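Presented below, as structure tokens, is a lone chain in the form predicted alone.
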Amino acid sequence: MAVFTPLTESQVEAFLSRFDAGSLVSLEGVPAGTENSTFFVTTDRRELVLTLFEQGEHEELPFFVDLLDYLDEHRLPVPGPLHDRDGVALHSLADKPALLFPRLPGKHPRDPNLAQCRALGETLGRLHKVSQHFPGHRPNPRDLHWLMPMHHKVLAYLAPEDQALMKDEVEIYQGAFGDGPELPQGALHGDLFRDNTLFEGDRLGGIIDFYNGCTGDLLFDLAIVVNDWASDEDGRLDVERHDALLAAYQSRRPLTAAERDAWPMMLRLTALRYWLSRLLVVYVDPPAHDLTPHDPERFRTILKARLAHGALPLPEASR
């Protein structure tokens, strides 16, 4: 259960009174999630999501509010947070930072079809195009600068061949990205897995959970998406899903020559990023709550597949 801080109806009624959102009808804890307490809130006027932030850097929450406000203003399908009658979005509830969001329609796609891949690719291309002008700044907390020191913490738990693999990969990334040309920058989602999207059939209802949001290489965000959305069980890329997603993305934001050159290595770097972060949760820094960590093996498999088979040819940008 991912409600770590229970709330009473009276607490939520008092919280809602600050907003022009109607009166409480029902309150339901949401079992999904690993870090924060989430509730579905129904009022006599609308469906809402209430999030209490249980951990993480709370001083960074204004960045997420500003980013969601910005993307919402540009008509991206994100849950722009509700602001109270004084224009304030971020509040405290049960001694935790709290935000209230509209509840977006749809369900997580388990096995995304080609239409869903195209919908996500086109929307992510739009998001990245406008995010290049977002004025906020939060360095990417999981880029190469994080990989270099953090991978040492898990080496003792790995078989010798995996130790060598991880050390060699990080060294290769330093050569590829340390002195390479700067790639296009902007605001990123940072964790755009299938379970952070909502679909009604083939229509993308929303992109949610921006709490890994940051600014950095747009290509980093795109590689995370392709590794999750277009990888088969054996880690190899599915040509149709890969091409549908990337062609749709480039219809909104064509990749630069430098990005196309960096693409195979970025797929590897982002696969190792999740292999490492999941290993850290299992062996070094277990979750504060009694939750089952994600399996690190999935991204070891993807990394090994990228090494064995390389990247697929990138579709050309449509003109």
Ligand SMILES: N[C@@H](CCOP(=O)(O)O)C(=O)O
The other form holds:
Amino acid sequence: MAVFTPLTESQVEAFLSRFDAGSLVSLEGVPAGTENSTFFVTTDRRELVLTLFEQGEHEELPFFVDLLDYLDEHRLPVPGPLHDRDGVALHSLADKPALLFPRLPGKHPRDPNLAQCRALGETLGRLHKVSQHFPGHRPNPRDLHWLMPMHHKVLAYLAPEDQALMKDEVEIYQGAFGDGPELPQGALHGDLFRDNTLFEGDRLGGIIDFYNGCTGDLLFDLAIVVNDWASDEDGRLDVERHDALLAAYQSRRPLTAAERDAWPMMLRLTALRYWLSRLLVVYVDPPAHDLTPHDPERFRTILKARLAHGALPLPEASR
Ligand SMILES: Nc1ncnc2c1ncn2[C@@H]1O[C@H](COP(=O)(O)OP(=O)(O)O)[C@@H](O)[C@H]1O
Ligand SMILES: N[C@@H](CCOP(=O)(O)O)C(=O)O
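So that was the form predicted alone. Now I'd like the form predicted together with this ligand, please.
Expanding to the full complex; the earlier chain stays at the top.
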């Protein structure tokens, strides 16, 4: 479930009256989601999503609003938050920070086809092209600076061979990324899994859940996408989906030589990032609510596959 704070219709009616968005017709709690309370709100004018922020750093919400406003202004398919008649987006409802969004069309793809991979790759390339000029700043909360201290917290729960794998990898990343050339920087989604996209057939209706959004290496975002969208059951890269994503991405933002060099290591680092964050949820910091944690093993499998088989050759940009 993902309604941790129930709302009454009269609370939502009063909230809606600040906005130029019509009057309430129906209110429905959304069962998906893991962190926030989400509601589908239908008014006599439009379909909306209301999010109450249950956890996380509330002082960082203005960054997410600014990022979504910026991407929406640049015509990316993101839910640009609604601003009230005074121009304010972020409000409080039931003592929780609250935002109202347009409801974007579509469903999460389980097994993305090549056209969907191309659509996502092209849109992410476009997003990264404009996000290099985004003026906001929020350091990546899950980069190497996070891996270094945090991996120690899970080592005790791992088999000896996994402890060695994790320790060795983090050390190798320090060598590879510590003194390397700076990679192109910009704003990232930070968690662009299939279930943070909505598709209508092959058309990308929207990218949602920007709450891991941050600024840092653009390549980090691309590697998260390729690991989630283009890995087979055994963790190996699927050549067709990999090439579709990367050729479409590069049609909008070709990778630099430094990024091409860093690519195999970035695939490993982002695989380990999720292995670790999921282990932390299972062993160290379980969710307060009754939620089934994501499986850490999936990203151990992906990491081992990257180590065994390396990265695939990077395709050139598609026309
Ligand atoms: N703007 C939106 N348009 C359409 N559906 C949305 C939108 N925002 C959220 N949703 C739906 O609500 C679910 C939960 O939202 P999400 O932001 O992923 O929650 P959480 O942060 O709790 O994981 C999504 O899986 C999606 O189905
Ligand atoms: N989508 C992630 C969960 C979000 O990552 P976190 O580091 O903010 O917990 C997953 O699939 O594990």
